[in-house]
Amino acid sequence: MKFVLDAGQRLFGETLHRLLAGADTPAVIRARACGDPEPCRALWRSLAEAGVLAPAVPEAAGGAGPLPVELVTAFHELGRHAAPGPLAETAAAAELLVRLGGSSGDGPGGGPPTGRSPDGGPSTGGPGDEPGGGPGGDGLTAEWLPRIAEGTAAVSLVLPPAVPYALDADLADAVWVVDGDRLCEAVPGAARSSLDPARRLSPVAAGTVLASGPAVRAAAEAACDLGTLACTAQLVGLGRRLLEATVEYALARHQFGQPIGAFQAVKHRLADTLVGLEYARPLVYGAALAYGSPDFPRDVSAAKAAASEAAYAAARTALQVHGAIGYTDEYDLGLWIRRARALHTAWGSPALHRARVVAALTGSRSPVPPMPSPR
C-alpha cells in the first residue's frame, strides 16, 4: 500500500515540524526530568495554537474533526521530536467524550448520539443518569471537548488493562479512569519512575463517578483504539528520527580512512531498519482510513505491533552504530532511545496486539497475553 498526503496535510505536518524543531524538545525533556514542568506547559500551549488536538474533536464541539489522518500526521511529528506530555491520552479522552455523546450529535464514524447506547437505544446507565452516559454527562462533554480542541486542557486517561497508569498526572488538568462501566475521577498515587525521564507514571484509585452505564464501556474501547493509533504514529515518527540521526552519524564517523556507513554490515543494518519503518508507516495510515469501520480495532492493532517493533529496532540500530556515546546523558539521542523503549509497550504490547489481530482474523477469542510492567 502507498498513502500520499494531500497538500493541506503535508503543510500541517511541516508546520508542526518547524514549530517543534524550534522548541528545543531535548531541553524541555531535561527540565521535566529535573522536576520543572513549565517548559512542558509552554510547549503544550504552542502545540495547542497549532491545532494539534483539534482533529480529535468534532467541529460541533469546537474542533476540526474527526480527521484521523491529520491526527496521525500530527502525532508522527510529535514522536519525531519526542514531545512530552499526555498527548495521546488527551486525544483518547476526547474520543471517549464524543462516543458518550456530548455536544457533537452523532459520534465520529457512526458513534452513538447524545444519550444513546451503541445499539441505538437509550442509555441504560444507573438511576439518575443524564444524557451523555452518566450523572452530569452533558455538562462533562460540553465543558471538556472545547477545551481539549483549543488546547487549554490536558487529560490523563487510564484505561486498564492496556493503560494501567496515569501518565503525567501532575501536568494534567484532569485525571480520569474507566472502571468497568463507570468513568471516574482518578485519585493518583505516588508517581513511579520510567525509563523515559520525561514520563511520570502514577497508580490511581477510582473517585467521583462522572458517567456510568454500558455506553461507558463501549466508549472506553473506542478511546483505547484511538489512543493506540496516536501512540503508533508517535512510534513511526520516533523511529524515523532515530534512523535519520544514525545515518547522519554513520556518514560523519570515520574508521580506517572511510565513513563507517560505507561498511556493508552497517549498510545492511540501516537498510533493515528502513524496511521495518516503511512497512509500519502504511499500516498506520491504513488504520486511520479505517476509522469508524468494524475493521478499525484490528487495523490499529496490526499497526501498533509493527510500529512498536520497527521503532524498537531503530533504537537498537542507533545504539549499536553510535556505540557508547548513544546512551550518555549529554547526547540527545539517548532521549529518543528511551522514549522508543517506553512506547514499545505503551497502549498495549506487541504480543497483546498480535493476539487481537489473530482473534479478529479467525473469529476466535485468543487469550490476551499478560501486560508487561509499565515503562
The other form holds:
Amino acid sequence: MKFVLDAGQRLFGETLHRLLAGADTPAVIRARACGDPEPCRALWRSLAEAGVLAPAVPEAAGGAGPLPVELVTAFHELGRHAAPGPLAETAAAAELLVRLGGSSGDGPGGGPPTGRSPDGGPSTGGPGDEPGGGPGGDGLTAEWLPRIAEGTAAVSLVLPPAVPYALDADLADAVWVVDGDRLCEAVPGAARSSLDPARRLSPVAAGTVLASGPAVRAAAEAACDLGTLACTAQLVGLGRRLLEATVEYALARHQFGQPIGAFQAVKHRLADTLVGLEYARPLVYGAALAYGSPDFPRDVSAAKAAASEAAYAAARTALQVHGAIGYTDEYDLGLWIRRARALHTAWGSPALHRARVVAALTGSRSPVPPMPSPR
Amino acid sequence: MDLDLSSAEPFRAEARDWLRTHVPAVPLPSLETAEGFAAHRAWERELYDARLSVVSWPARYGGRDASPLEWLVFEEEYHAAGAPGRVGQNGVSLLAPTLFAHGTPEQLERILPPMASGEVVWAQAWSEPEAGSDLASLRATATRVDGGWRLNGQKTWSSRAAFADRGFGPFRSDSQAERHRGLTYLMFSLDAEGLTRRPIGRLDGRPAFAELFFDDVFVPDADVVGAPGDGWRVAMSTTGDERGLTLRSPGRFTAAADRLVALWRERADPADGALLDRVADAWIRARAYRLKGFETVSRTDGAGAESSVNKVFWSELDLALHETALDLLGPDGELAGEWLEGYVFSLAGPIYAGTNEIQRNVIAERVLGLPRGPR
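Same protein, the form predicted in complex with its partner chain this time rather than the form predicted alone?
Let us now look at the entire complex, which starts with that chain.
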C-alpha cells in the first residue's frame, strides 16, 4: 500500500504547476471578463498539449485514460491556479462519450469501465476502446473524444439539476444537455454573470437529439460523478493556494509593530484552514481510486462535501486575514475567493452530496440517488 | 419587565402606511453605481420630506424626536417593506452622533439638515494603507495654517467615497505626540482642491469605496470636530455607534430572516435537515438580536465596550443569513441577484468598523477583564 502520488504523478502535477504559473491566469481571467476570450483559448490549447484532459480519454481515442488519479492531480493544479473555462465539464463530457461509445451490447445502463485495479495498477482497457453501436452515441464518441484529448474541443455539458447551466458556452466548441434519457445539442440563452468573473452561465434549451435511450441516462450519471470529482480536486487546489497566499500575507503585513501572523486569532484560523484541507485531500484521492467500483458515487460525494467546506473556509479565512484588500476587485487573490464560492455549490451543493452519502450508507437496496435526476 | 411596544404602535402604523405607498416597486439600481447612487439620494429626499429620514433626531434638524423604541419599530417597518438601502447611512449613523457629542451649535445647524435630506452624502475616511486594525498608527497629517489646516497623506477603504460629497476622519496634527494623542478630527469636501479620489471596486467589481490622496487640502477651523489634538477621543465616540445598534438595526436582520424562510418554503427540499437547521438558526439569531435591541434601548447605563459584542453578533449573523440563502439557491447562488449582492456586502461585515478579531480582544479585555495581550 502506498497512498501517495508516485514519482510520475508528482512530475505531472509539477509540470502543470509550472505551465500554469507562467500563464498568468489572473490576466487570462480579467481579459475574459473584459470580453477577450483569446487568452483563455490559448491557455486551453497549452493545457491540452500538456495532457490535462488525457486522463479522461481512453488511449484508443488518443488519450491516456482512464487515469482518475492523474485526472485529480491535473485538476488540483487547475484549481490551484484558478484556470478558467469549462474544464470539469469537458472531462465529464469525455466520460459521457466513453460510456456511450461502449454501451452497445451491454445491459441497461452499460457497465462500469474496467478502470484501474484497486491497487492502483495500470488500466486493463476501458469500454471506450471499442466504439460500439449505441443509439447515435458511437459516431459522437468517435468524433469528439479524440478532439477532447488533443485540445481542440471544449465541451460545456449541462446535467440538470446538479449542473443546470452551460458554463462558458461562448468558449465551448459544443454545448450539450442531458434531458432525461436524451443527449441533445443545447441552445444557450443569454449568459448570466457569476460572482466569479471567469464564469458565465447560460440557461439552455434542448435542441437536436444526439443520442437517446437508457444508456444516455446511465452515462450521464457517470459523467456527473466524474465532473464532480474534477471539481472536488479543483476545490482542494484552490484552498491550498488561498492558504499559501494568506500565510505569506500574514507574515508581510504588520500592525501594532509585528506581523499580523503573530496574533493567535490569526494563527488559529490559519491552522484550522490547514487541518480542513489536509483531510479533504485524501477523500479526493480516495474517491479517484474508487473509480469503476460501486462505491465511486458515494466516495465522490464524501469528497465534494468535505472539499467544498474546506475550500470555502479557506476563502473566508483568506478574506478575513487580508481584510479590505482581499475584498477588492483588483487584488488577484479575490479571483480565488470568488471561485471558491462558485464551486462550493457547483456540481451539487454540500447538502446534496451529504444526502447522497447517507443514502448510500443506509439504502440497502435502493441505489445512491443519481445526481442528474430531479430530487 | 415587559415587551409592550404599544407606545410605538401609532408611529409604526404611520410608517407602514407611508412605506406601502412610496417604496419603489422595482428595486433601485445598486447604490454602488453612479446611477444607483443618484437614485438613492433622491429616495433620501423623499424620506426627508416625509420627516422619515432621521426619525430620532430633533425636529429642528429634520427629525421628529422619535424615542429609541420608535426608531427600532420604524426600522422594522422600513426593512420589512423592502425599502432601499440608505446611502446617507455613514453620515447619519457615524458623523451625526459625533457632532451631537462634540460639535458646535453652528456645525449642527449647518451640517445636519443637508445630511438628513441626502443633499450632502458623507464618507468615512479613517483607514490608511498602514493603519487598519492599528488605527492609532495613522500617518495622514493636518498642519496648522492661517485660518485652518492643510491635509496631506492618504486614506483608503473609504466607503461610499466614490460618489459622496464630503468626508470625515482623524488626522495626525502633532507628530511629536504619542500615538493616540496629537490627532485632530476633521471634515472636508471630497471635491476640494488638492484631493484626488480613486474608486476601488469591491469583490463584485462595483466601486463601493475609494482611496483618497491629500495634497495640501485646506480645511477651515469651522470644520474641526471637538478640540484640536482630541481626535482619538472624538473618533472613539464614533466607534461605539459604528459597532452598536445604530448602524445595523435589528429590523434589517429580522426582515432578511423572514425572506430566508420564504426562500426555504419556495426552494428547499424539506428533507434537507442541515439546511433547515441553518434557516432556523438564522431566524433565531435575528430574533435574539431584535430582543437584545429592546434590552439595549431600555437600559439607562451606557453600553461602552458592549458595542463590540453587538458588532461580532450582527456581522456574523448577516453573513450566516446570506450564506444560507446562497446554499439554498444551490447552483443559482453564484448568479447576480439580490441575495448575492447582500452576500457580497455581508462579507465585509467582519472586516469594517474594526475587525472581529479586534472586537473579540475588546470583549475579552474590557468586558471580561482578561489581561491585555501583547501588541
